Each structure stands twice: as structure tokens, then as C-alpha cells.
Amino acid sequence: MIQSLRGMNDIIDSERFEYFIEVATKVARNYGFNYMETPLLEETALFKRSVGESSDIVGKEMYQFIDKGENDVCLRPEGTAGVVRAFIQNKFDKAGGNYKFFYHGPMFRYERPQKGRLREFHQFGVESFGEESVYEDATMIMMIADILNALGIGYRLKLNSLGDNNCMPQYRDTLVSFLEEHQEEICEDCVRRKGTNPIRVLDCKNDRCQSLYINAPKLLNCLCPTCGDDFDKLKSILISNNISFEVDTHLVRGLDYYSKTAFEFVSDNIGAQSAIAGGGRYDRLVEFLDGKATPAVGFAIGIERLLELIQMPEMKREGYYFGALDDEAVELVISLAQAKRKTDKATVLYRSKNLKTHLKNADKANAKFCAIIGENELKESKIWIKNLEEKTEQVIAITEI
């Protein structure tokens, strides 16, 4: 028997999945964002230049191959780079102004599957271009909070600032000096990151490394006046909008393109993989990908990680269920259902001579009305209807339905 590939799951609980997309889409549109869709397959160079070769995603986890046209391509491991590529390709960077997009779809990373971590997973993401104000950073955070609150999901918000080109170089040198002092004690990944992107060591999952980094220099202590003021302003905005947060000086995010604001929403109810949403500012990424320098900020939500946390609304019965108790009534039942679909939901079981079976299927379909035609009804051009909410039943002329 052929089975799905490891870490690539079927989505059977579609109601929860669709409900999440519905809620998140409504919130994003309320904030003035428009839908964008980018290809699942992109040039590998896009992610090497944006996500960064020092990241585990590019170094270890991409589904990368040479296609029949000798192109080096990969399945997208994250969404932001593709949206930025589309932003530049469509010359929005040259046009100026503000552009606000949201998207959702599958991402692919070849990593060890576990709860909350799949090889094919789905994200809902939002990207805002052209607005450099920290108010837009706060807007991203408030949008996630609105989505999670609408879904009934509790969370903790972590904040940090990664500085910019004015303060990061000094901090980088200070951090490298600290790492060199402890070179014999840190793991191989941290030794490698020390030479590529030192700040990524703070995100190391090795317990021994984390115990060492408690005493590592803090970026917040090295922020330039502009970055420091922005971070203070962000905290003030969140406080005034009743959004609680904690400052986490080791929060660096997993991708190389972030600068200034970084944030992460975590849940205490899903085990070790506790992050359910995260993002931040990436003012340099458009320029890195050969576009005109454009400020940008965004986030992504891992859909599978929070599905089980969603508080589903009570599902109301809707529409009709049609069934035939007689072979001669099947064609009529199909025609009635097709006509009804112009205004209502209508499902059909073509043939079963057992009324109990039809009622059971109508209940499973969450229909409001169960409409059945048997031999007697067919002769008299009538139909039996039961209201499954009110538990009432009647027989009416077929023309009435």
C-alpha cells in the first residue's frame, strides 16, 4: 500500500483549517491587506540570498534539485522571500508607496518530523512594504493578536530588537569576542555560525550553549539611539493597546534577513515546538534581492501548530439533505437538489431503502432539513421533509420545495 511521505500529512480536519483561513483572511482584509499567491517552486538562489546560507533552512532542509531545464530550483521553505521577489519583479519597489499583502499555502523543509514540525506545513503570512515607522511593526503584532483572540487561542508575546547597520557591527564584534573566549565549549553549529552570522548562536537549542549565553553581551545594551527609541516606542504602543509582552534578549528569529523589531507568539499548550507565529522587520531584504531599498515588515503563522488550539464556533445546521427510498425517485431527487443549490446547500444520497440510514446521513451532513421521496410520495408528487432542528415533519407537494 502506498502511503504519504514522512512528514507530509493529509488535511482531514478541514473544518478547522478552513475556519482558520476564514478568520485570518477577514482580519487581514480589515487591516487593508490584499491577497497574493506566489509559486511553490522558486530558484534556489532566491533563498540562499534572502534566508541566508548560514541558516539551517538553506544549509540542511531545502527540497532542492536540478530540473529538466538544468535550473537549480527548490520548493519554497518559507513565504517572505517569494513575496519580495514578486514585489521587485512587478516593479512595485520603483513605483514607491505602500503595498500590503497576505498569503497562505504550503511550505517545505526536510527536517525531522515531530509534533508541530512537518516537512510539508502551511503558513498564513502578511508582508507590508514602504512603511518604515515602528507603528507598522505594532500593527503586525496587533493583527496577530486579533487573529489569535478571534480563534480563542491564548498566547505569550516575546519581543526583541536586532538593531540596524549603525549598531549591529559593534555588537557583532563584541559577541564574536565572547564566542572566541568560549570556543572549546560551544557546539559545532555555533562555531560555524560564529564565522557566518554570529547573532544566530543565540537561537541555539543546545542546553550547554544556552547556559553559556546567559552571560553573553546583550544587543539591547548596544542599540543606537534611533533603534533604542523605536523599541521603546513599540513597547509603549503595545501597552496602550493592552497587549502584554516580555522582552527576550535571545530572540533572533531563524532567518538572516531580520533587523530591528523581532517578535514571536508562543503557546504553552503545544509542547516543545511552542512558537505559533513570528516575524519582524527586514528593511534590507528588497535591496539584497536587487530591488530599490524599501522598508518592510511582516509575519507568518504556522497553521498546523495551532489547529488543535482553535475554539470552534457552534456549527449551525444548514441546507437540505435529499434521499430516495425508491429507484424510480433517484433522478427526481438529483434534479431537486440541483435546483435547490441555487439558494441553499444540498447534499444527496442517491439510493437507500432505509429511512433511518437517510436520517443518519442527514445528521452527519449537519443539514437542517431531511427531504425524502419514497414510492408513495413519488406517485402523489409529494416529498417528506423533517426539520432536524425543530424535530418536526411534514409532507408537501414537490412544487412547493
Second form
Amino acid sequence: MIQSLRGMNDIIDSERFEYFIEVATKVARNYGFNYMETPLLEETALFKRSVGESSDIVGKEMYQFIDKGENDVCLRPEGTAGVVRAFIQNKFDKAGGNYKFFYHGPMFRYERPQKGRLREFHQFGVESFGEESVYEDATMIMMIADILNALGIGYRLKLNSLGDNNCMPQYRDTLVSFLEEHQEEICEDCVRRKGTNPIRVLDCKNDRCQSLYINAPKLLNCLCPTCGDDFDKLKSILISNNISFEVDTHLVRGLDYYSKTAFEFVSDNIGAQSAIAGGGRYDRLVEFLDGKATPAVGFAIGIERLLELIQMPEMKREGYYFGALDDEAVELVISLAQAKRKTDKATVLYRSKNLKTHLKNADKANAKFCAIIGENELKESKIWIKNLEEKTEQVIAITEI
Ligand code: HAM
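Could the form predicted in complex with histidyl-adenosine monophosphate be shown next, to go alongside the form predicted alone?
Full assembly next; the chain just shown is listed first.
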């Protein structure tokens, strides 16, 4: 039997999935964002240049191949790079102004699968272009909070600032000096990171490294006045909007394009893979991908990690369930259902001739009305209808339905 690939799941719990998309879409629209869809397949160079060659995503996890036209392509590991490419390709950067997009769909990372970590997973993301103010960073965070609150999901918010071109290089040098002093004690990965992207050592999973980095120089102590003021402003907006957060100076994110604000929402109820959303500011990326310099900020939520946490609203009964107790009546119930579907939900069961089975199936279909035609009803052009909400029944003329 052919099975799905490792780390690639069928979404069977589709009610929760659809409900998530519905709620998140509504919130995104309330904040003035419009839907954008970009291809699943892009040139590999797009991710190398944006997510960064030193990141695990590009270095180890890409679904990359040469297509029949000899193009080096890969399945998107995340959504931001494609949206930025589309933003530039459609010349929105040259036109100027603010652009706000949301998207959702599958992302692909060749990771080691475990609970909450898949090779094909789904994200709901938003990207906001043209807004330099830290108020927009706060708005992103409030948007995620709105989505999670609407779904009844508790969270912890971790916040950091990664500085900008003024302060980051200096911090990086200080950190490298610290790492060199401890060269013998840090893990192999951190030795490599020291040469490629030193700040990534800060979220190393090795306990020995982590206990060492408690004493590493702190990024937040090295921010320039602009980044420092922005970070203070961000914290104060969140406080006045009742959003609690923890400052985490080791939060560096797994993608290289961030500057200034970086954040992650985590849940304590889903095991080791606890990040449910992440994002931040990426003011340099548009220019880096050959567009006109444009400030930008965004986030993505990992849908699969949330599914089990969603508190579903009580599903209201709706529409009709049609059944026949006699073969002769089947064609009639099919056409009645067909007519009903112009305005209502209507399902039909062709097989059964048993009222009890029909009632059970109508209940399972969450129908409001169970409408049945038997031999007698057929002769008299009538139909028996039970209102499953009010538990009342009546026989009416078929023309009345
Ligand atoms: P990310 O932190 O790599 O950010 O991914 C966002 C979320 O996707 C994570 O918090 C997690 O919930 C989910 N996720 C990531 N990898 C997996 C996986 N292997 N299995 C299941 N869920 C996963 C980004 O992708 C950025 N593009 C976010 C962003 C948008 N930044 C600015 N704009």
C-alpha cells in the first residue's frame, strides 16, 4: 500500500482547519490586509538570498531540485520570500505607499519529523510593506493576539530586538570575541555559526552552550538609541493594550532577514515544538532582493501546531437531510434536495429504507430537518419532516417544502 511521505499529513480534522482560516482571515481583513497567493515553487536563489545560506532552513532543509528546463528550483520553506518577490515584481516598491497582504498554504522543510514538526505544514502569514514605524510591529503582535484570543488559545509572547545596521555589527564583533574566548567549550555547530552567522549561537539547543551563553554579551545592552527607543515604545504600546510579554535576549529566529523587532508566540500545552507563531521586522530584505528599499514587518502562524488547541464553537444544526423509505421515492427526494440546495445545505441518503437509520444519519450530518418520503407520503404527494432542534414533526404537502 502506498503511504503518504514521512512528515506529510492528510488534514482530516478539516473542520478545525477551515475554522482557523475563517477566523484568521476575518481578523486580517479587519486590519486592512488583502489576500495574496504566490507559487509553491520558486527559484532556489530566492530563499538562499532571503532566508540566508547560513540558516538551517536553506543549509539542510530545502526540497530542492533541477526541473526539466534545468532551473534550480525548490518548494517554498516559508512564505515571506515569495511575497517580497511578488511585491518587487509587481513594482509596488517603485509605486510607494503601504501594502498589506495575508496568505495561507503549505510550506516544506526537510526536517526530522516529530510531534509538531512536519515536512509539509501550513502557515497563515501576513506581510506589511512601507511602514517604518514601530507601531506597525505592535499592530502585528496585536493581530496575532486577536486571532489566538478568538480561538480560545492561551500563549506566551517572547520579544527581542535584533538591532539594525548601526548597532548589530558592533554587537556581532563583541559576541565573536566572547565565542573565541570559549572556543574549546562550545559545540561544533556553534563553532561553525561563529563564522557564518554568530548570533544564531544564542538559540543553540545544546545545554552546555546554553549555560555558557547566560554570560554572553546581551544584544539589548548594545542597541543604538533609535533601536533602543523603538523597543521601549513597542513594550509600552503592548502594555497599554494589555498584551503581556517576556523579553528574551536569546530570541534570534531561524531566518536571517530580520532586523529590530523579533517575536515568537509559544504555547506550553503542545510539547517541545512550542512556537505557534513568529515574525518580526525585515527592513533590508526588499532592497536585498533588488527592489527599492522598503521597510517591512510580518509574521506567520503554524496552523498544525494550533489545531488541537482551538476551542470550536458549538456547531449549529443547519439545512436538510432527505431520505426515502421506498425505492419509488428515491428520485423524488433527490430532486427535492437539488431544489433546496439553491438556498440551503441538503444531503441525501439513497440506500436505507429504515426510518431509525435515516434519523441517525440526519443527526450525524448535523441537519436541522430530517425529511422522509415513504410509500404513503408518495401516494399522497406529502413529506414527513422532523425538526431535530425542536424535536417536532409534521407531514406537509411536497409543494410546501
Ligand atoms: P518561522 O518561525 O520559521 O517563520 O515559522 C512560523 C511558524 O511556522 C512557527 O512558529 C511554527 O508554528 C510553524 N512551523 C515552522 N516549521 C514547522 C514545521 N516543520 N512543522 C510544523 N510547523 C512549523 C517564518 O516562516 C517567517 N516567514 C515568518 C515571518 C513572516 N516573518 C516575517 N513575516
